[in-house]
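One chain follows as structure tokens, the form predicted on its own.
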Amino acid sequence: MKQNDFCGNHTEEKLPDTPSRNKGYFFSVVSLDTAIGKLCSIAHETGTESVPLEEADGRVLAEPIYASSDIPGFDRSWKDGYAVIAADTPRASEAAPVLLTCAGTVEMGSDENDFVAPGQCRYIPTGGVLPKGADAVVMIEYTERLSDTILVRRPAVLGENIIRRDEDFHAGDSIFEAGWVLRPQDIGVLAAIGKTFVAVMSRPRIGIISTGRELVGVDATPRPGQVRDVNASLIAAMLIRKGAIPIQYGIVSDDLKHLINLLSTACRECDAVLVSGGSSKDEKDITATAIEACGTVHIHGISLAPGKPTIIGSVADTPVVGLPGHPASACLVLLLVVSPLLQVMEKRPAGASVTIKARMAENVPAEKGKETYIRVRVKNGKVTPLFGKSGLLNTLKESDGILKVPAGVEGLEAGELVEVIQW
């Protein structure tokens, strides 16, 4: 069994200098392909974890795992009907069945030895043990019962309706792969083969940073010139959804001393940190500069609209991305950008973006140089973009996901075919 390969064949083209406030360095824009390389090139494994059968949905296998025994262990019965002797019923027909005694019932769940003779049958339930003796069962459907005499219409072929011990698997066989994300149906498959506990790639913990003094809790009433902190709900919603662990530290009111404490704690216990907000170009946005003071930048500036003032850095080998602060842009960049790391981090394949086809509904204008992501609304069929500014809700609200457009194109046309990344 195979999935997609881990994400990670992004190139990186040569990074400028490590950016510096000191040095009036700012914005030295980098492709997306180069910043999601630069981003996975510095992640860690998670390590592994056991975990309970039943919680291993949607876990990613950290060893292949090999079936112990024959499955299912004996020869059975896939439908209902008479255990019989292929030989005995080549000239069974409607007009002249063959007539069988029948010996008895397969009792579910029983091996009581149960054997059938020349000229004999046994009743048999579907996942019934097949007698000894029997090597097909015909359809109870295609035989009539006359007290202890079975009239059967139709010839039986050798191996008809039966499941050998090993036709699922064979012992020794390979199942899973490592790396193999769990499913439902997988789930069942592992308690045939009798596990109860799974090796499995640890969850990413990731941390949560807010910053700004504009910023207040979900839980407090804003006076004139603050805001709810939307971005730790909603960046806490996104990794909870991509199988990762959030962690959050709170909200840092542009004060850099607290910050680089708060992102120096957070890079010792978390897998990786976000923070969100303080990268843009002013005076008060100091993420870049916190980075910098615990570890490295490694990139400040993505041609990428909206979200280009992301930061990429690490501090020690804990991976840091400054989002951005509008909640528009902080969400496409977690969903571009943050989404890879976390799948290189958990060994996780890298799966297809779920898109949607559908036609343009009106002409859409690009920046021509830039890698463009615009929110869209999909109905009957068609794309209609909901133009608004990266620090409004309402747009994400109402839309079903993202169009791209890519960096050499001017713009889209009405009616023009185009795909749609769901959120």
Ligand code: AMP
The other form holds:
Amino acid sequence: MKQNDFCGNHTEEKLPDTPSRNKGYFFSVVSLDTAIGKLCSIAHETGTESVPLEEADGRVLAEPIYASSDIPGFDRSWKDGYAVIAADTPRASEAAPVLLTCAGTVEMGSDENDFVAPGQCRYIPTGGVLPKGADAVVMIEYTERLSDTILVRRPAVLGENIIRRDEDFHAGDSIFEAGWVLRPQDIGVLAAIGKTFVAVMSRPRIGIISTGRELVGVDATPRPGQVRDVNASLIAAMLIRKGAIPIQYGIVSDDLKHLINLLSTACRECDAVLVSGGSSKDEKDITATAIEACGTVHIHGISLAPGKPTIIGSVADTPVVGLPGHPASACLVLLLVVSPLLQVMEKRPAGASVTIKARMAENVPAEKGKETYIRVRVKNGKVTPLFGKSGLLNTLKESDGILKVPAGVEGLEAGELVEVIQW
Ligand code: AMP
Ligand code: MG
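Structure of the form predicted together with this ligand, given the form predicted on its own:
Next comes the full complex, and the chain you just saw is listed first.
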């Protein structure tokens, strides 16, 4: 399987002139494609590490894998039955079975002294080494045992019910290309070829900073006006799901100096940093200013609803994304913008987002000129929009995913086949 670069198809669009110096109230928005393209262009790959086989599920292979030897490495039986010489059995039938002498039993895990001479057979369990001289296995169902005589009621075909010594993999065969995402069954294959450790891409380490003077820790009891920090946990969970390692830097109370310090530290220690809240253009919104103080703001505003107040910046060579504070908006930007960044960093093949095709249960009007994403529930093949304020968590919780309402359409019609991106 070949991987496609997730960011490869994003169109080049001229970025607005120095968005950070545009201190006005309005955004100079860019398209989602442009934002993803820019973010991926400043991403760096994470490097590689060697992990024990049992920890390799879901990881991206950093090396091609070849068969070190033939697998299984010996001709073995595919069925329980009798190892025979096919030429001894051509006229065997129900009415006139061929009689062979049973020379013994093949022991599992050993090939000692096993051979079959003309007129003989040996009992062989599934996976046993085919005895020398034998060239087929007759399934036990087509035989009958009378003491040491075996009645064979069917002709055996040459090679029948045998797994050849290199039938699974031939020594030197290419088994996996670098970039392959390992699944449990692949780990089984690696075990079969004797790999105890495997080289994989390191998981991206992503710093998380929450901003907002109204935020308190999850374990605190908020006073009126305060809310618990939802985003830090939500973002961490999403990052883990996408294969990254979240690193929490805590809450900044809209204090510019504090944010600049924390951001610089996080950018030194992580592969990328996500700052939630304060990403808009209100004078209290300090994320862009903080990024600008230690690095560069490349994009401030994406033509996306919700999610417009998103910032793409960098500090030294570390990408920084300013996420909108509303958890539902943050969640959407994580899925649409941050996921591709993680993919590029870990050289993870495209197509990781899981989509469901289903029909609209009702009409959804489009917002003029804007690519809009609505939260939807998918049940019994029907897609129901969950309209609600982006500040509310309940519609987020009820939703199974998001649905794009493209810019330039009048809306989506009841009965229309659509593709929902699953959370
Ligand atoms: P902001 O993007 O800072 O303007 O915040 C927009 C809204 O999101 C405000 O109602 C914030 O209280 C809320 N918000 C911001 N950050 C968080 C967070 N970490 N957890 C929960 N709500 C947040
Ligand atoms: Mg805020």
